[in-house]
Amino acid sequence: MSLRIILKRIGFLVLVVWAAATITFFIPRISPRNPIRERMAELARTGGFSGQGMEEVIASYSARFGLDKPLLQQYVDYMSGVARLDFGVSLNKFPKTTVELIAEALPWSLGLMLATTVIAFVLGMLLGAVAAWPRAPSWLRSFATPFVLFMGVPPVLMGVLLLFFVAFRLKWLPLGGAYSIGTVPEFSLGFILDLARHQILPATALILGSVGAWVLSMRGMGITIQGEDYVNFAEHKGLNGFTIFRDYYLRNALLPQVTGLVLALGTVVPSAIVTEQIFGLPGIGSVLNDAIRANDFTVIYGIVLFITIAVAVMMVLLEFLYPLLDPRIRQEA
């Protein structure tokens, strides 16, 4: 791959966070609402603050937050800010910064959507690649019907229902948490287990929701790639149909979706975010559910600004794994 791809790759992705941060930053300022108003007249509704001398409140924190400054001055400062992955301090749990909670938050949800997306497109894959290939039985290629047929649930609304069911009715698995009242996090092989127990019912309902739709998808390739010389030469050849389905057939077939995957993030992290406010996970969906609670607006519009710099990171890096993944893709200078 050339310098100049790299560099244009390169510059899209800038482009793109310059888009998003621009957005996340006029947003807000086009509404009238001022959040440090909305907070201080939040917290004198719940007796957290008496309201008097609330005036001289909100001016305080305005020009600790720069809420002062010209517009102009603003959005340098906040442009500056995202460059250097600054994406402002929490209104609700200050002093703590939005990067922190974050940072915090983050390794909850990036293991829960990392193995459910991973798992989901494994066995979409898989179950779509021999629903379409003739010569799988039929009683296997019938396997992939449930999981379509559960693409009419959605994840958050599957999450309630194995919710109930499960957990309240039957009492096979936890209501929620992350693990265990009073169990201290460690590495062991206990807290191991009790936390993966804990992961069972979100991880299925999030796996359930989305392996459908790469059934679908992977079917659909399949019968494309059927026709092909490459496959018609191999059955000419007399190879045997384990050979042609992995080699000829799985591996073709497969290369579009790799371009899915990463776009599917963008639907996987909301459903994500959601059931783990189901469930009560210590994710992302936590911190932003608090953050709307308490109208923390630098919360909500920086877990937004990352989460789309995150998934534009990942298309360019698509870019870059693409050509390694096919060999008879050749970027133009």
Contents of the next structure:
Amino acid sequence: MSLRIILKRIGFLVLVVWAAATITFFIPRISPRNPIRERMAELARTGGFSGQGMEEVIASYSARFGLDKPLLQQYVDYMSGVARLDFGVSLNKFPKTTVELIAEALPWSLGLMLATTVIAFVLGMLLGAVAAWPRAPSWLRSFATPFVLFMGVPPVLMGVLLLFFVAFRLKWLPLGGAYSIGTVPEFSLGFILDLARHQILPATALILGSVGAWVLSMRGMGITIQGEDYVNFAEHKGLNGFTIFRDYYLRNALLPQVTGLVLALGTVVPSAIVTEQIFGLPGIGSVLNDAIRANDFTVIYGIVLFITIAVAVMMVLLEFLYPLLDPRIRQEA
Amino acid sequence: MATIALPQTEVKQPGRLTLLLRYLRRNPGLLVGLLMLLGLVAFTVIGLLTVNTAQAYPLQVRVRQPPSWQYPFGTDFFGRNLLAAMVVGMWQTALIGVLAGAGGTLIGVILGFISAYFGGWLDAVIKGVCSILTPIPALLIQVVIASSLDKRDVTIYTMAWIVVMLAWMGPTLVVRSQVLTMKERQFVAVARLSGMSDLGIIFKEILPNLLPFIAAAFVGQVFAAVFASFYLAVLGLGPLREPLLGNIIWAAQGQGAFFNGWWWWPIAPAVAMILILGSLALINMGLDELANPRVRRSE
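Next block, the form predicted in complex with the partner chain, ref. the form predicted on its own:
Full complex below, order starting with the chain above.
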């Protein structure tokens, strides 16, 4: 890939992040809500101190967060903060910063999301390829059908159903949380097994929600490839079924499938976040949920921006994989 | 020269309804989706007429009752009759879906037409804005908008607006690409040569040909809107007073419904939502097939 294309993609990335940051900057400032006033009012209500001198407190906090400066100055400060991945201080969990909160939660979300996306992607490609493959036995080909049906069910709802049937009725797996109540996080086999047991249901919900799409696109691709001359040729040359399957089907479908993955990221990430919140996992979704319940605006906007940046960066990185997957793109460069 | 007498058999053209039914037989997904949707509509309409909808709000009935003859879906922690809540929630979900779907499609059609038909810098701007906004997960921006509103201001209609604001890019790009190909067809050239105005060409020549695509885009938008408003509600950003399906799941999760053994509380809205989204997805796929003759199955 030539340098020009790389620079172009990075330029696009910067534009996307800038647009997202601008939206999250201006929407709260158009809004009639004043987060600091709300926070102070809440403290006054729960802490029982009188409203006396509240205006001064609010003014001093506004100065501290730089809200009294002219709008343009605020915008410049905000953008330079975003460029340094500094999303400000949490209003609810002061003095923790948004980035600290995200960093604590990120390993949980990242682990779950990476594992489920990879498993769903590989499983979907294999099932889809088999479903399109005329020489596969019919029982193997029909394996893909239930996954396609599950595609319409968002992972959150699949999560509720799994919780009901597997965890509540059958009592096979825990009802939620990242590890059993009462255990202390430690590096032992028992704890790791406990951890894994708690991840099975959320992972299943996420995998079932996305396998179907990969199955469908892979099957479509497989059917197109079947008619191609080079597959006919390979068959007549006497290559065995497995070689054709691996080198002619999977290889050719890889590039469009990775493109599909790039496009899917924008929906996969938010739905994973909502799902982990249903299961009470301590990931980004739970931080977002806490922030929404506590009106912790800096954290809400910080998480939104962080995920947007992460998704955009992942999209560009995946696009840089193209030349590795497709020799034709490599040659053009 | 002998004449051959051809038997004059009358060719009977099947009526529109028979054609439609025949098509549905070839497209079972569309049929099943439509039947499911019909069932849901029937449930909602009959429910609105027979069930006391006041019971969809808190403090109306005995709390935490499991499903029984009196309360088929049980009652929740806040004293809502879940049957009434389902009826009202479905009606509100449908309202948000149709409003936001129609809004997004309308904006998309208008922008798509302007972009493709007039081209030039307008096209560049609209396409550029679309391609920059598309990678930003819409749900997250909707979270920002919804959370910056005063909780008391969030109603069913504001939910629909929040969804519309970020849902017009898809239809814009679809309509734009279709108009671009349509513009080059001969009948448009003939219309232009015969002196038809731009608006005339758009409304009389291109728009009617695009209707199947617009219908498919509309169903897709309704699906996306129901989905988006559901996610917002599950995150606790919906109108908290209303029995929206996502709100009920959010409340059930917040009260630890499964931990406390109130299993019926989140199950009813979850199943309802699965049926709604499933029927819309099936109709969407079926309409795609109808709109895109290349994948249409032959008889």
